[in-house]
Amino acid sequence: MIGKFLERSTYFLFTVPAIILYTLFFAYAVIVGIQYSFTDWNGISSSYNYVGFSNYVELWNNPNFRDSLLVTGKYAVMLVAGVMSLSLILALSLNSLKKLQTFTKSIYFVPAIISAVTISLIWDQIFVRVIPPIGQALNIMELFQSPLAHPKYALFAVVIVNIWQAVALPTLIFIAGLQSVPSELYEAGRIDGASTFNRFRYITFPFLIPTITVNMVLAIKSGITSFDYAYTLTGGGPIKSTNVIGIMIYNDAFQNLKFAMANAESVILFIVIAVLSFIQIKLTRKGGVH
């Protein structure tokens, strides 16, 4: 009895450092951030006043905030659609390889280990130096200049860069899900004369529901909290066409010295992510393999 208690105590002690770090740098920070959202703190002063829900009321009446939420929504929808579809296609293709599968996987995973700023700077040069000559050669007027300089195409260009980097990890997760499907089911499907599409629909897809849930939650969170790509490539322009909520939070906190307002925006963003993730998990939990 004493031996089991000491063993369990030892296991618990190994978790203590992680619990302390999580509490200090996440849980406590979140609680303090919510507290500051009900103040008028500018991020510098040693004193501040509690103003209740006035920051949230001001945001509700702020058209720039609503526009930023709309831009963020468009960004998230395009990112989720692009990442989910491309990663699934890549996973199906890579999983069917018979030779050099590990080498090919590593090639597709390379973008995931490069920083977002580095990727943005590389793609900025591609948009400026490569795309315009191609547009001129093909006589496509929309590509005569960098798409980042056009309000109509800037957001789409930023999303393409993000998808290029973000598709790597979901692809590996999908591959892991595909490898968990029993091969006997595919054999039975072939014997019964099921087509490739039907085998995917009735065998593969149900087993992929858990991985779809994980990838979609990660993609939604990445899209809604996007900041680095839009900030590095466009700074929120042109004409605020890429002014996602992350950029607005950054500007209010560190340029406009509205730290309390930025915290209120962050709290709203947190609530949006939590609600969307909860709904998405509930919807996907209804299907799949149980």
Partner chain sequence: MKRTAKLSVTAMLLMSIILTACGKEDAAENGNASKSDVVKIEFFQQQGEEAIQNAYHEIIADFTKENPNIVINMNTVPDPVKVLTSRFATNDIPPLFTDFPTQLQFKEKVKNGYIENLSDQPFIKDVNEKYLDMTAADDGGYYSLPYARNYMAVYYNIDLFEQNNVNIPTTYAEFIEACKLFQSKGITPLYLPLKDVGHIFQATNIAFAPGGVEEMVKVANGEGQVEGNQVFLEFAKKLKELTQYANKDAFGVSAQMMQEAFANGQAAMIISGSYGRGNIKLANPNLKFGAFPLPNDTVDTTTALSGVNASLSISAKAKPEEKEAALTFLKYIARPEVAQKWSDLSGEPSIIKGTTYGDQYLQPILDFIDNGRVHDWMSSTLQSAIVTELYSTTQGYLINNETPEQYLKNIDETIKLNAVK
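Since the structure is predicted, the reported quantities are computational estimates derived from the model, not experimental observations. Residue numbers count along the first chain shown, from 1. For the two forms, the rigid core is made up of the largest set of C-alpha atoms that agree within 1.5 Å on superposition. Compared with the form predicted in complex with its partner chain:
- Remark: with the core as the superposition reference, the CA shift of A274 between the two forms stays below 2 Å.
Let me have the form predicted in complex with its partner chain next, following on from the form predicted alone.
The text that comes after this line covers the one chain and nothing more.
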């Protein structure tokens, strides 16, 4: 009897620590956050009132929130496109290296171990001290000032910095995916006269689909929840051109004392990410070698 119980519960018991930690640090926080989004709490006051959906209604009518969602969308699209294409190219190149492959891979991984804030501070100096002299020497008007100073280019500049760091991990994941392709398939392809592109399209790509899914989900999530690069490089400026939703939430909560409103913004962000991830996983589930 006891034996049977132990046998049944053992594997469940193994999951209990993770469930407790997850519930404590994630589920509870989410529930409390949703609860606050229906109040008028300012973050400091010891009491608050329930105001129903009025925070959500106010957000709907707030042009800053719409702009911020748009900026976040643009940011995420640029980040995903940049990270996915660059990391795939890097992975293919690194995987085809005959010598010093491990050493080269570790060099490409270095940006991933530096903190985002440090990287941003370094790039900020590059943008403000290195780019303008180059712009003046080449007489390119757009580069006379730091790209972060111009609302047209600031978002692009922030994304470049983010991509510079963010390609490392997906590259490694792609390399792992590439190494799972059996070499005899390539051999067979070659014998059958398949071109390089066709070998990639019909042999490599199907094996890469699971890793593409993982990388894509990670990139979309990191694009939509991005905060650190834009905050350190521009603080959301100039003229809110890099005011991603993460910065808006942070400022509304801790600067503008609209804590409940910030929670409503977070809830909307949560829903957006959940929907996007769901669609993305559904779309990429079909096909590929698992």
